[in-house]
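In the form predicted alone, a lone chain appears below as structure tokens.
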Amino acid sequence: MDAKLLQQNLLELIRRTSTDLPADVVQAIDKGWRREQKDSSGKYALEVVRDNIDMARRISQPICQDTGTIIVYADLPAWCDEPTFIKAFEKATVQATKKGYLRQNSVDSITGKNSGTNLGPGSPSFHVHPTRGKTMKVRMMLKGGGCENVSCQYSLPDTRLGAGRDLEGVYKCLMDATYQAQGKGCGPGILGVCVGGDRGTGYVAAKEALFRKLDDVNPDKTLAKLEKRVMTDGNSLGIGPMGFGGKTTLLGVKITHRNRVPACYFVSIAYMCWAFRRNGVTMSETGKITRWLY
């Protein structure tokens, strides 16, 4: 593949994430929308929402100004390598970011000195695996520093909340976390969550569960269940769009489990707010965008 071609492409790629919200995203916000009182605070909040996506994609701007931490994963096949793909991603990074479809985003946390091209120690962050196939795919997701706030992890057995080591434990702290996010996450929310794993792996699995579309069906029938109930559940707290009251406080949950050690049983859970930025793309090696896959 061409360098300059692959570069082009994931500008695009890019472009597309911080300005136009996949389709799965925009039907969940119309649904919640429909869902709230007439002139309601709640109504009113997602109006400005939907007004807010469709101004973004019209005129090709980022939907929200912090456009957050720029995390990409990518399966590459064999003719194309880990550091030319890092490479030309950085370079299209430093483009998007000159042209404006991302905030000058990333700050060295010992100095305080923003480098003013979104690269930096761990930004953006890979996550790259080789794949055996012949197709490129690249995924990519912004997550705002508001709702990354607002994402928490649980050690069980917890106390406070009675939550022991099994699923009813977990659901406690999938219902106090949306509870304790209130409006801070700039809700309705999306709640990705990992069963287990270590401190590490468990947000990294979080967050990658956000790569689900939100309409799919988790094929754990367990944790199908638990994903419904506590959409239900949290739709019933009245917490509502941004918190200001309401029946859409969550439009997602998407759980997945790691494997723990006996001694450990962490629940991880990353919140994504209503602005879900994620996109992916498949690429062939003479460079053509094959598919978009959200």
Contents of the next structure:
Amino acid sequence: MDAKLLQQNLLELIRRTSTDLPADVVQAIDKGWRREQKDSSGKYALEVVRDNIDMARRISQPICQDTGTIIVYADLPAWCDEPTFIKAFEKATVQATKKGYLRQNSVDSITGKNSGTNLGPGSPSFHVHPTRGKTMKVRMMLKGGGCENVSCQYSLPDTRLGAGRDLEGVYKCLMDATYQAQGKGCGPGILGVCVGGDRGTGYVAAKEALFRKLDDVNPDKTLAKLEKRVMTDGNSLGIGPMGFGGKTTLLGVKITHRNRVPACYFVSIAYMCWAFRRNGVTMSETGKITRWLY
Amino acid sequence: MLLEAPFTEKKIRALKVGDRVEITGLIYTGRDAAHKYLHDGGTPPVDLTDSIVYHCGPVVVKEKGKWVVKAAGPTTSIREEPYQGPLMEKFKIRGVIGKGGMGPKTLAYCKKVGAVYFHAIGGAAQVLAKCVVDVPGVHMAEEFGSPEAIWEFQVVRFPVVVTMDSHGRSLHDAVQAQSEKKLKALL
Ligand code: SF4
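Can I get the form predicted together with its partner chain as well, since the one above is the form predicted alone?
Let's see the whole complex now, leading with the same chain.
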């Protein structure tokens, strides 16, 4: 394996993720833009958003200046061990920060000091797994702070919402979360959702669900139905782009589930802003990129 | 519609919730550090009379001896809620630009002082940076660090939407109330 080539490819992955939104996201934004009423503030907001996406791609600059938490998922075949991968990704991160693809965005929570490199405890956030195959798969996401602040977790039953421990209860949580967020998470937003798990695994799985493409259909029929229902009803709330009012409040709802202990029933919701920066690649043993995943 | 400097009370009072406005003129950035400093009695390094303050921590670099703005999207405004209204009154600030809207205290001061809240498009770092055609100066950069400094931005046709006006109306309150009604009907 060529460690230098690996690092180069990871840098390109970071660059693309930060400056170029994937096609499924752009399509969803375009669809929302077409749906919004002519001359409305919602349509105007999406117009600026579309211009911004084009411009960022053209000049290879970050779509949004908050380049967020760097979340990385890697499936590593036998030819690349974990320390090698992490070292290469960290080097690529430092380089990407120097080149301005990433903002200096990692702050020591105790001292308040910015590391300046985007490296530090938990930064980037790595999820690395060995795989039996020959192909390396790396997916990443940049999750901004504004939308992270409106992410939330419910413990059912919830008296305020009248939400019980069933899918109807989950529906109520998702609708409430959409309402609570208003435009504050830079909507239109995407909900990554996990039903069950513990508080930790629930949030992790909710974020993982965001790796699904926006236009796919959940293979679980029950969840597919719930996703569709929340999409339709969420958009009917009229919150609209940026909370200006309008028809496009959500761009997607992606639900997964984890087993829970009998005493707990969590619904974890990862709210993602329109600047939905995620991408991924597969690499062969020579270190060459064989495919872009989004 | 276009809004050009000077940002007089008369021009600002004429604005209404929902107006899409393109701002041209000199504006100042200010976020947490600047608001706290002014609120604690600090002297403003620039004349804030009839000014517009932008809640923004920009990415600015020096190229060939000149400041160039690389990214300039808005930051969340509600953090300045305790300070904003009194500062509007004290310094005759006529407008703030940010994202997410602000609360009842600021809304009340908007009415009293003759000021508005402009909502910029969150995340649109590049489009907004392009509207900044010149950076004549920067203040308090040493004390606050670059993102928190008070930057002078000469902007041309900077796109915003009025979401809180000087007549006591807030688009955020309206959208929230209407969506709450809808939500209640669905649940
Ligand atoms: S929520 Fe998203 S679009 Fe908004 S400022 Fe944060 S990263 Fe940017």
